[in-house]
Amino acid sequence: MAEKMESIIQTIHLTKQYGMKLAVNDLNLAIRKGEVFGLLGPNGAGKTTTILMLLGLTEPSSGEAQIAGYDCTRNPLEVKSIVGYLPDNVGFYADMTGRQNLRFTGRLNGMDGVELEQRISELLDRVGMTEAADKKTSTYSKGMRQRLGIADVLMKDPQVIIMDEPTLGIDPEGMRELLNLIRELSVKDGRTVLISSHQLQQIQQVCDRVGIYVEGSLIACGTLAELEAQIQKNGTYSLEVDVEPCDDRILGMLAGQTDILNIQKEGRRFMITSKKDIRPQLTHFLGENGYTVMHLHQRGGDLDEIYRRYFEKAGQNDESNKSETKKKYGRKSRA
């Protein structure tokens, strides 16, 4: 049995209402120390409002949020000292170099002299920005700014890092580097990382667990395997099969399975809907009868399918809340 992990972020009946709009509805969530947790949902789902309350930038209408035992509303300075925040579009002084921007942050956090310069060099190397360190940040790509943003957040050595849409607008190579960095923050450093995002593949690659947000409510939470089990419990299975040869024997075998609800054929590919997972029986039949499997994929086991099934009715816009975050945090939104 797995050992129970300590929670570092906890919300208890956390609720936020703006006029008639219920932005966050009775959120009960525990995020474990050292994990990467993805808060997944469309615009307007309540993700950014939740971040605002965790950062102590807006008060909940009811309930509470805690980070490392500190109440996010009553103890905002203590929370600020242990939490780093990376907004979706991190800003730096454009006429200053990456190194100069980090030096500015370090001095704000009480560092100076040799200690500060050594810390800057170490972090620039860690995020792969040493070669660009003495170029003005106005010349940086979005991916470079995000990597420098991680170095900026790490200047004060936070226990918790909160990222709002960190991979938005980044090219594939920059995204790969950024995702590796995010994962390293958890695995190597033991830091807790909370990512708010609607980008499915990125969340799938780096997160230990995912929370699914729809219209202010957390409707599911767990690992991808646990989420798959939740949506399959009262649902159906969808299987795609492409075999060689594509003949009447395979069709006859499928038609004889009592748990199959529907069979469709698109070109050479069978699309099968069933009440339970039929892959064991199917693969046994294919192996026994000399078929070559060209494609076999059960939909529902990846985040794209989970997202599709959970978010059919969602889709608003939370840009106003993101603007509030940036306004309250100022130029660089440092938590």
Second form
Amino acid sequence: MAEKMESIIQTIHLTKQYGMKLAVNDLNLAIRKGEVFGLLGPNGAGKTTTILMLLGLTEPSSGEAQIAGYDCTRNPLEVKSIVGYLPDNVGFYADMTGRQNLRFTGRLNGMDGVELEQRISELLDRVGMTEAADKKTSTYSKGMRQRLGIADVLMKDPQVIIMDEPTLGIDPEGMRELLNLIRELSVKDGRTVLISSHQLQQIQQVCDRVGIYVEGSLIACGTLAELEAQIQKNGTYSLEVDVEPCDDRILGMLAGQTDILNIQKEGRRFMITSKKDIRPQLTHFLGENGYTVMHLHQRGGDLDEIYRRYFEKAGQNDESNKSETKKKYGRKSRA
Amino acid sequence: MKAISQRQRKNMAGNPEHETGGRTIVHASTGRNALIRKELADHLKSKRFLILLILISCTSCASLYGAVSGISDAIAQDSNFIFLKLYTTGGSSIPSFMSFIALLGPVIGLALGFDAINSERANGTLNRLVAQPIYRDAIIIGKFMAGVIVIALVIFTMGIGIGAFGVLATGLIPETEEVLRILVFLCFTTVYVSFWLALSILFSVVCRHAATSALASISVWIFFSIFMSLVASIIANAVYPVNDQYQAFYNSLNNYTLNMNLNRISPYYLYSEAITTIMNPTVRSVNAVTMDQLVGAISGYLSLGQSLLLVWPHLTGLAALMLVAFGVSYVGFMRQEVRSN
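Switching conditions: you have the form predicted on its own, so give me the form predicted together with the partner chain.
Now the complete complex, all chains and molecules, led by this one.
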């Protein structure tokens, strides 16, 4: 009950159906005030649909979504005045400067005059865009657009910020700044941040909790540690090994071992799945047979692995999924 | 309105805890007004508008020149309502201002609207816009209103400008009724061009690409302006053939009426017919008149009220067309998914 009190975003049996396809399937999500929540899933998992429903831009087929106590479908104006939304591929009016774009957003939110100008300067400064503020946005790079997008979102001083794929197409330096900024929005300003992404590495650095989303269903939700623990309990161990010399003889030798469930060769690496931690025996065994271990890595613990495991659990083929993700990458996501 | 929203802001600034309960939302009309303001600024500053303005000014000047050079002949025929002749008279091979506007007016509407929605979608600004605290219809209403304002501005500037130059060039002084007729003409024109704006906005909602919607709206314009009369006469001749004297005797009236009614489907024809009546007080009927109806009629001018009465169906028809086009685009836009793909 106490948890319910402080949750700011809440969905209750939220479902969205497009024709025969279930885009979002019975989603029950509670996001607490002030946390950074990562909504993870491949493209087409229903992340954007969920976000649009939270903003009242798409009507749910059944169930409801609430932000700060407002029903997202019935009171979209109330919701939209406290929720900032940074869409994927955020766009600006190309023939207006960054400052003019922000001014327009400010006016849409009922600001005007000196107060508006002050807020614009303040936010431009905050996202480090003061220098480029009076250039037309058509000259901006992707990273600059993203930063201006954050300033744009902050114009209305939102309690909740929803970002759709914010890390897409940003260089490493820009990424670091962006993640710092997101962290700051949550810690310093006390805003709630909901990030949807399929890029796990970046997200795990900033998220307090994550939800993993596959084909419209939330299959896991919790902190990283919780998800990891959940996996280790019912899971197996996975080992990455790189040996010298790298020959196929080792495959046959290892396949006969009792604890090893599966062994695969991926490029120069062997992927070994086992029931228990076999690292000590394995190094010993390899050493005895004249192999030198070049690389040994126990998988798990990072989000990538958790993600992969959950996909496997959800009955998805990891490989085909990855390649599909890559294929879709270039197009605008429908996720 | 402004005062209220500023007070809200101040409350929020002084209260970093983000009180949700006490926070009232920004009134919906604030957003719409901001949108209209931005759209207006966009239109007026755009190169497209500049080009249109140059085009329209040039044709207006040409037609004024034609009218001034041809006006003495026109006065020789009929010396009443001379000032209106500045708008309705063409010179040798130069069409009148009225026919120029009937043909080129739609271009203004089409150019202002053909990328209204789909360019927002393509640039990714639409989903940023709908996430602001405004109703979704504020976007399309704002765009349409801004377009109508620009159209009215252009039409009235041109119309009054023609009059002013006419006064300077010819020394004619307009009478009250002439001024009223001109104002009615300009209002008619604004509605007519707004219809084309609404149509192009409709295409911009339906088509994903600005190029497609531009082509579609231009083809509709060309069809109605040029080919509709051909189609109408083909159909009329097929239904009421007038190939020999015998057929002509029976069918010519029906043929003519059907032909005209079919033509009236085209907003171009509807508008042309209406403004000809308004700008020319000698026009006493828009339909075919039989000889026995003319018996005993005294040749004279219609008053403005009577002229208006004659074309009232045209005006309501045009306004209805405009509203239907806008209504369809409104509904289409409201039902469309926001996501960009």
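We call the rigid core the largest set of C-alpha positions that still match within 1.5 Å between the two forms. Residue numbers count along the first chain shown, from 1. Given the structure is predicted, the values throughout are model-derived calculations rather than measurements.
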item: Cα displacement of L282 between the two forms reaching 2 Å, rigid core superposed; value: yes
item: Displaced residue check between the two forms: Y291, CA, 2 Å or over, core reference; value: yes
item: Rigid core superposed: R209 CA moves 2 Å or more between the two forms; value: no
